[in-house]
Amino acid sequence: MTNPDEGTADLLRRTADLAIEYRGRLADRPVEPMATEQQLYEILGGPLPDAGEEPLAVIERMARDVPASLMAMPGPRFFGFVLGGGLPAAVAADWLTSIWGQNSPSAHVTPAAAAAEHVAAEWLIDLFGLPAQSSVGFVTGGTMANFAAMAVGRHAVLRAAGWDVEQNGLQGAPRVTVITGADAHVTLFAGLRMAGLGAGTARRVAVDREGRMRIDALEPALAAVSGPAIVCLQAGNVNSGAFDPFEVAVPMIRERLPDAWIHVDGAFGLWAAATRSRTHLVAGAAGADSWSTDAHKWLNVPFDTGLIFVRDGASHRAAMSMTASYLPFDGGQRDPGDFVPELSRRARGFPVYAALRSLGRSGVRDMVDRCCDLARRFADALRAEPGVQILNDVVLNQVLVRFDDSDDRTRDVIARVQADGTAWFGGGTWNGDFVMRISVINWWTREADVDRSLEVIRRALHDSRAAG
């Protein structure tokens, strides 16, 4: 009888070699994709063959054809979005995670996955300075972390009002007022939409020019609330990197609305708690009820790892857990499935554990501090160039740049830099102006990468001006 697994070892070794070859070229290849989606579609596509190909041939074909259409996101000069690269230990652990193949909702069935999550969760709570008893859910990313927070907050405030939303739904329930900053991240509104609270119903509090919630606008917004409420604050504006004033806002909310649920969206900003010199940015944030962040941002683990922390583990379980006769949950262990919206899920704790173990407390601190210092290096160098404006206070890792006070010039410089391929920056709108966004969050990025990228920006600006 033929062994169905025959050849798998050779396939995996060859795949590892191909992956290592790709990563070895990553720092020097163009960051911008060299082929379009349509071009790759035409290479990969066609009718589904009746007979399958040998697995090794499939992998060889993918390794040959796909990379030209890849953005070099894990590389050291991708600054377009707030996305970390692949920390070596985390990437290796992610490979093992796929091989181990653990669906990880139950500590009874997958004790290894549960244990890794448990340890990583305790380490993260300590790093962030959150309440020691907080529960932690390992979700897919910031969107699902914010959704989970809204679902848990919805449960808690309606329970306090005498309503069981898990059993009775929202029809007939007391209305939940949601308060956010006017510049809250889009994933928060996606979470509100999926939780049935409505993205368009949130009361948006005015912010200052850095995107920070204004206390003088928050106070009347709180005074206008009667009944259940969720208030959402922000650690790290996705454009400016700014932080809401937690030390003032959290006590004010507690005083005005004692039963309100306070959530902090800290997708990347929560990691300021691990730094030497920027912990003041999150001072007071630990007084909230829930916090969300992304491990695939500053911890630099592979994608598919967001985190939701909740002060009250009972509310977390009540909103997220599910039961069935065939599910081996006994309530006496830390079942990862009790804290997330899905049952079928990767064992996300392994890469997070590996990243934290490989870095240690000082490694996390140094990585975050280094990225922030490199963002400052970008800002200081560009600010010195005639006609270049830095539009935000660079408190973390985000830099907003405008060229010749012109939307057209800024768009043209971005397009020229992207076409060059040395580095990649994106654009966006900030306070009505089109800007270049610089996000420095990759463990791999060093001063030389910043300096190479600065030269490309200067050259693009010169060429854009010369072209009129």
Ligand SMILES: Cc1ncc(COP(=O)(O)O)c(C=O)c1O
Contents of the next structure:
Amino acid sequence: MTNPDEGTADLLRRTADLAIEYRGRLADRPVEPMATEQQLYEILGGPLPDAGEEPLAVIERMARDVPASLMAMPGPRFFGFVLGGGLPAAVAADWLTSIWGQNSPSAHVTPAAAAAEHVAAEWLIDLFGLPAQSSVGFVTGGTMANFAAMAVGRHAVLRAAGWDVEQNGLQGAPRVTVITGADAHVTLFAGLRMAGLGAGTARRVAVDREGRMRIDALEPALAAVSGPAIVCLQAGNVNSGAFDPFEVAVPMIRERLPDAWIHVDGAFGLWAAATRSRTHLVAGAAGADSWSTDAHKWLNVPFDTGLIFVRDGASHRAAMSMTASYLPFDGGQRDPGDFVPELSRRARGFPVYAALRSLGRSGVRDMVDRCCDLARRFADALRAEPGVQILNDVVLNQVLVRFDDSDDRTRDVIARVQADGTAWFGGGTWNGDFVMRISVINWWTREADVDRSLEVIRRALHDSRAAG
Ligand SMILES: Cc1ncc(COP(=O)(O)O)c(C=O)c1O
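Complement to the form predicted alone: the form predicted together with the ligand:
The next block holds the full complex; its first chain is the one shown before.
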């Protein structure tokens, strides 16, 4: 009888070599993909063959054909969106996670996955300065963390109003008022939509030019509430990096609406709590009821890991947990599945544990601080260029740049920089103006990467002006 697993060791060794080879070139290859989706679709596609192919041949061909259409996102000069890269220990642990193959909702069935998550959860609570008893769910990202927070908040405020939303749903329930900042992240509204609270019903409180909730606008919004309420604050605006004024807002909400649920979307901003010099930005945020963040942003673990923290673990469990006779959740230990919307799930605790263990407290602090300092380096250098404006107050890792006070010029500079391939920046609209967005959040990025990227931006601006 042949061994069906024969050859797997060679396959994995070869795959590791191919992956290492790719990663070895990552810092020097063009950041932007060199081939389109359509080109790769044609290479990969055609009718599903009847006969299978040797695994090694499949992998060799993928390793040959796919990279041209990859964006060098984990590399040191990708500054688009707000995405981390892959810390070496986290990437390696992610490989092990696939090999270990744990479906991780139950501590009884997969104790290793549960234990790694448990330790990582405690370390993260400590790192962020959140209430020690908080419960933690490891979800796929900030979107699911925001959704989970809305589901938990919905549970708690309706329970206080005498309504069991888990059993009865929202039909006939007391109305829940939701308050957000006018510039809250789109995924918060997706969370509201999926939790049945409606994206369009949120009362959006006016923000200042940095995107921070205005206290003078929050006050009347709170005064207009009667009944159950969820108030959503933000740590780190996706464009400017700005923080809502928690130190004033949280006590004000507690005083005016003692039963309200306060949520903080801190997808990347919550990591300011781990820094040397920027903790003041999140001062007061720990007074909320729930917090969402991403490990695949500033902790630089591979996709996909988001985190939801809840002060009241009983509410968290009540909104998320499920049972069936065949599912061995014994309640005596921390079951990861009690804190997330999914049943089957990857053992996300392993890469998070490895990242934290490999960095230590000081390593996390240095990484986040370094990114913020590099964002300042970008801003200072660009501000010194004639015709270049920095439109935000660079408090964290986000820089918003505008060229010649012109949407067209800014678009053209971005296109030229992207085509050059040395670095990658995206665009967006800020207070009505088109801007180039710079997000520095990758563990790998150093001063030399910023300086190389600045050279390309300067050249692109020069060429754009020369072209008229
Ligand atoms: C403030 C904020 N919230 C939520 C998210 C969504 O996170 P994810 O893309 O991991 O779902 C982001 C992503 O950039 C964000 O900046």
